[in-house]
Structures are given as C-alpha cells and as structure tokens.
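So this first bit is one chain, no partners, the form predicted on its own, shown in structure tokens.
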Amino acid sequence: MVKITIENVVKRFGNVIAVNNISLEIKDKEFFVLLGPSGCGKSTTLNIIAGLERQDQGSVYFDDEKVDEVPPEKRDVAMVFQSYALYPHMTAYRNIAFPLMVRKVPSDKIRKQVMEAAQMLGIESLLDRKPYELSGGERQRVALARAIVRNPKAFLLDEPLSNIDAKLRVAMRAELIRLQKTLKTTTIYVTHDQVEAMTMADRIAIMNKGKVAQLDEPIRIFDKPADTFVAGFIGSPPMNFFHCSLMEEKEKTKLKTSEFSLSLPSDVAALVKEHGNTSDLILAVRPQNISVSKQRLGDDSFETEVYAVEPLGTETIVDLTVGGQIVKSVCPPTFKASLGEKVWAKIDIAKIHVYDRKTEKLIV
C-alpha cells in the first residue's frame, strides 16, 4: 500500500510528446483509472510509474520517496498486461509462483501463498495446466494471481480485460472490484473503455494528447464534463453537440441553433453572459435527455425526421436528422417509428451543458 505521486512529468519519443507535463496524486488504497483513446499517453504514464520508461522531465514519488533512480524490480509494484505475459512452458502453478521463486521464498510458503491467490480467483483446478490449455479469461486470472501473490505496494494494470470476450469482461470487472477492495492495495488501471472506468474507479483521470483533460470521481465527470472532449468521450451513446449563440427574444434569453431555440432559466443565462462569449457557443445534451414523440411536446419542442431506429430491448435509440447532422435520442423500448417519419423532439433544459466553442471549455 502506497501513495503514488507524479509531478510535472514529460516524456518524448522523438518529436512526439507522449506525456505533456502532467501531475497526479494516487491515494493509498485507491482504485485509480487512467482513461483515454489510443495514443493519449496513458500506458506511457503507467510505464513511467513502473520504471519501465524513464521520463524526460519531472519526478515520481512512492509516498514521499523519489523513485526516479530506482529500477523496476526494486519499486515493489506488480504489473498485469493486456497480453497476460505468461511463461508458455510453465504450468499455471509455476507461473504464479515464479516471483516468489526468484526471491528464494521457502517452498512451503510459496505453496501456501499460491493456493491462497488461486482460491481467491477460483482457479485451484487449473494449476497443473499450461497457458495453451487455458481460455483467455483463465489466463487473465493466472496473471492476476501472479500479481497478487507478491503482495506488492501497488498493482499496475494495463488494459487487462481487452483480450477477453464481452460477457467475461463484465464478470471480471466485478472480480477486480472485489479483489481490490479486499486486498486494499493501491491500484492504477489503464483502459480506453469508459464502462470499465465508470464502474470500477474511485477516481478517473481522462487523458487526451498527453495531458489530463479532467480528474474527478466518475459521477462528477459524467455530470460536469470539463470540456467537449470529455463530454464526447464519456457516455453511451455519446453526447450530441449543436453550434449555437445567445439571443434575446421577446423578453426571453434563448440559445439559438440553426434549427431550434431553447429558452434558458435566468441563472443559466446570467452565467453564459458573464462568461463574455455569447455568439460562438456549443450546446451539449445527452441522448437520454432528448424526448421524442409523434405529438408536439410543448414550448421549445421542434419537428424533425427519423433517420434510423435501433431497438436494444431495454431501450430504443432513435437517430434524428437535425440541421444536416444525426442526433441520437434514447427512448422507451416501446417507441416505434418508421424511417423518414416526422416526429417532435424536446431537450430537457435542466440537463444541458454549454461550452465555449473557441476554448471548448465548460461554461455551465
């Protein structure tokens, strides 16, 4: 168990800045997720913490001890990779035991620790098998057991569930949450999958182009995305965006797009006016906050056309054509509509976000 701090870390690969002056503090016993698209710098950041990459600038601390000069094997962290990295000629038992064998731990103690880890992950019956005799999920459990058996200061997991099927990933998410809370070990988890991040993390750092776009608890990131990148990255289906401006119309302040306008509550209007830029804005709204009906839905509703219908059983995603763009709405599973049919849409004004189009930062 350890607090991990990275301070003003920069890492370059030639002319590419993979990690661009980021600072993070991962709390002791925290499940911390680095989330972002491919190439955003999350795996490089993890490798710097592990000591597998050396940063060009900045420092890494374990508790208050600087570990920049400490080699990976002395940092007392356990890594689990996307590729499992098991020794193909060894049984599952020997793969799990290997870190203890290297340390010359007595064989009776090795057996005890291996069996405890195997029992924790439900793989006692697989210990005599070699990796080629195991499924992807079983191999991942062996890799996790090998990390657990070391009793490290921290677990560093790099996309560990990417190579297993969707159904097993759901089960393994629950296993990892339970394991981390049981072991109370500081955990840093890298993923591009927002569902993994939202369901598992105590806190998430969303990375984009080598920088941290937002760092917060999952629900706060979902409710208040700090910029348009985060807003578009978090949520399924993703956020809808409309270019708009602030207009005064019949004693009301409205957000006006090319196709519709929304009357703003006075407090929201005041915040946008206070920001200064009122002519170049972005309205963002989640598909769950757009209602669709075959009858008009009152003031500020607007007529549109059905582009596609995606029934999912628990809900139906309705794609609408609005001003030349496709807008997604999440409707009840009973909603039915034909392609090209005219319908009415209404945005929940209490759930909107407004961004500055130039800076892409959240206004309200």
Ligand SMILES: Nc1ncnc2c1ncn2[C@@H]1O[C@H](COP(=O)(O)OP(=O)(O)OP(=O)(O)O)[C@@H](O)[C@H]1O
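Between two forms, the rigid core is the largest collection of C-alphas that superpose within 1.5 Å. Because the structure is predicted, anything quoted here is derived from the model rather than measured. Residue numbers count along the first chain shown, from 1. What changes on going to the form predicted in complex with the ligand:
Among the listed residues (36, 45, 287, 78), the one located at the hinge where rigid parts rotate relative to each other between the two forms is 78. The smaller of the two rigid parts, set against the larger, turns by 14° between the two forms.
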The other form holds:
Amino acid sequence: MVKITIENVVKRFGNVIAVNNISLEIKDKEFFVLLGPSGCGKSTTLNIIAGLERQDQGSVYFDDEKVDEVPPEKRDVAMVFQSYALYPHMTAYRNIAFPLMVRKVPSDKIRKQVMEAAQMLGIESLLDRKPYELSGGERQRVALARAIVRNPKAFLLDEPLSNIDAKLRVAMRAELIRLQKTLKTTTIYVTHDQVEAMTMADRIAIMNKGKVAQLDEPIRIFDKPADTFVAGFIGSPPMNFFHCSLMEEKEKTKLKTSEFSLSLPSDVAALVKEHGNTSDLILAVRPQNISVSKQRLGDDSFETEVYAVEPLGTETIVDLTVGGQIVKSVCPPTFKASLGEKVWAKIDIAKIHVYDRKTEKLIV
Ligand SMILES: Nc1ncnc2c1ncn2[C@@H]1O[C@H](COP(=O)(O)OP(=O)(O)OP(=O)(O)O)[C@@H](O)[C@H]1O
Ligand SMILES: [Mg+2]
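Structure of the form predicted in complex with the ligand (previous: the form predicted on its own):
Below: every chain and molecule of the assembly, starting with the one above.
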C-alpha cells in the first residue's frame, strides 16, 4: 500500500515528447486508470513509475520518498506488461511461484498461494505448461497471477486483458475489481478501452498526446467531458458534434447549426453569453440523447434521412444524414426504417454540451 505521486514528469524519445509535463497523485488503495489512444504516453508513464524508464525531468514519489534513484527491483511494485514477459523455460507454475521462491517462502505456502491465484484466474489446469504452450490470453493470466502472489506495494498493469477474448475479459474485469478491493493494493491500470476504464476505475486520467486531458471519477468524465477530445473518446457510439453559433430569435436564445436550431434554457444561454465567444461553437450530443421518429417530435425537431440502421438486439443504432455529416442516434430495438427514409430527430436539450471551437474546452 502506497501513495504514488509524479511531479512535472517529462520524457522524450528523440523528437517525440512521449510524456509532456504530467503531474498526478494516485491515492493509497486507489484503482487508478490511465486511459487514452495508442501512442499517448500511457506505457511510458507507467514504466517511469516502475523505474524501468528514466524521465528527463520531474520526480516520482512513493508516499513521501523520492524514488528517482531507486532501481525497479527495489520499488516493490508488481508489473504486468503489455507483452507479458514470462520466463520461457519455466512452467506456468514456476513462473507464478518465482517471486516467492526468490524470497525463500516455504514451499507449502508457495503452493497454497499459487493455487489460490491460479484458481482466481481460471488457469489451474495450465500450470504444468511452458509459455510457448499457452495462448496469448493464457500467458496474460499467468503474468497476472505472478503479480498477485507477490503482495507488492502497488500493481502496475499495462493492458493486462488486451489479449483475452471478449467474454473472458468481462469476467476478468469483475475478478480484478474484486481482487483489488479485497487486497486494497494501490493499482495503476493502463488501457485504451473506455469500458474497462469506466467499469474498473476509482478515478481515470485521460491522456492525449503526452498530457492529461482530464482527471476525475468515471461518471464525472462521462457527464462533463472537459474538452472535445475527451467528449469524443468516452461513450459509445461516440458523441456527435455540430458546428454552431448563438443567435437571438423571437425573444429566444438559440444554438444554430446549418441544419437546425435549438432553443436554449435561459441558464445555459447565460453561461454561453458570459463565455464571450458566441459565434464559433461546437454542440455535442450523445447518440443516446437523440430520439428519432416517423412523426414530427414538436418544437426544435428536424427532418433528416436514414443513412444506415444497425440493430444490436438490445438497441438499434440509427445513422442519420444531417447536412453533410452522419449523426448517430440510439433507438429502441423495435425501431425499423428503410435506407433513405425521411424521419424526424430531436435532441434532448437537457443533455447537450457546448464547447468553444477554438480552445476545444467545455463551456457548459
Ligand atoms: N523506446 C522508444 N523509443 C522511441 N519512441 C518511443 C519509445 N517508447 C515509446 N515511444 C514513443 O512515445 C510515444 C508514447 O508511447 P507509449 O508506449 O507510452 O504509448 P501508449 O499510450 O502506451 O500506446 P499503446 O496504447 O499503443 O500501448 C509514442 O509516440 C511512441 O512511439
Ligand atoms: Mg502502451
């Protein structure tokens, strides 16, 4: 158990700034997720915390101790790599047992701990196999078991479920959440999968191009994405964006796009006016907050055309042509429409966000 702090950390590889002045404080016992697209600097950040990579600037602290000069093996963290690093000549059992054997733990105790971890990860029947006899997902689970048995100060996990099939991944997600809550070991978990981040994290840091775009609890990131990058990254299908501006019409303040306009509640209108820039804005709406019907849906609904229909069983995603862009809406599974059919769409005004198009930051 440990609090991990990184302060103004910078890491360059030649001309690439992999980590661009990041500061984070990961609380003791926290399940902390680093989320972001490929190449945004997640693994580099994790490797710096583990001591496997040396930062060019800034410092890492475990509790109040600066660990910049502490080698990785003395930091007492267990790391699971994106490319699981198992010892190829050892069986799965010995791979898992290895950290305990090094510490000269009695063999009956080792056996007990290895079996417990193996059971938790569903790999009891694989313990006699060597890594080359295991699938990618099985190797990943062996690597996780090896991390668990060590009982380290912190788990540093780099996409540990990426090679596991979808069904098992969902099950493992729940197991990992339970495990972390039981062991109460500070955990930093790297993923580019927003569902993993949303479901597992106490807090998420969303990274973009070596910087932290937003740091918050999952639900707050979902409800109030701080900029258009986060808004577009979190949520499935992704947020719809419309270029728009503010205008007054018949004593109402409206957001006007090239295809439709929306009357704003007075508090939202006031906030946008206060912001100053009212002419170069982005309206952001989740597909779940656009309803579609064959009939007109009252004020501010607008007529569009069906571009594609994607039934998923639990819901149906309907793609609409709005101006030159495709807009996604999530409809009930009973919704049916043919391609090119004229339909009406309506945006739930209570759920919209407005961003400044230049700064890309959230206004309201
Ligand atoms: N050893 C290295 N040498 C040169 N460039 C590197 C090195 N390691 C990482 N980079 C670059 O630094 C940036 C960040 O890489 P990093 O591995 O941290 O990304 P990531 O967020 O973990 O991505 P992914 O989701 O694909 O694993 C990338 O542009 C990458 O190409
Ligand atoms: Mg990575």
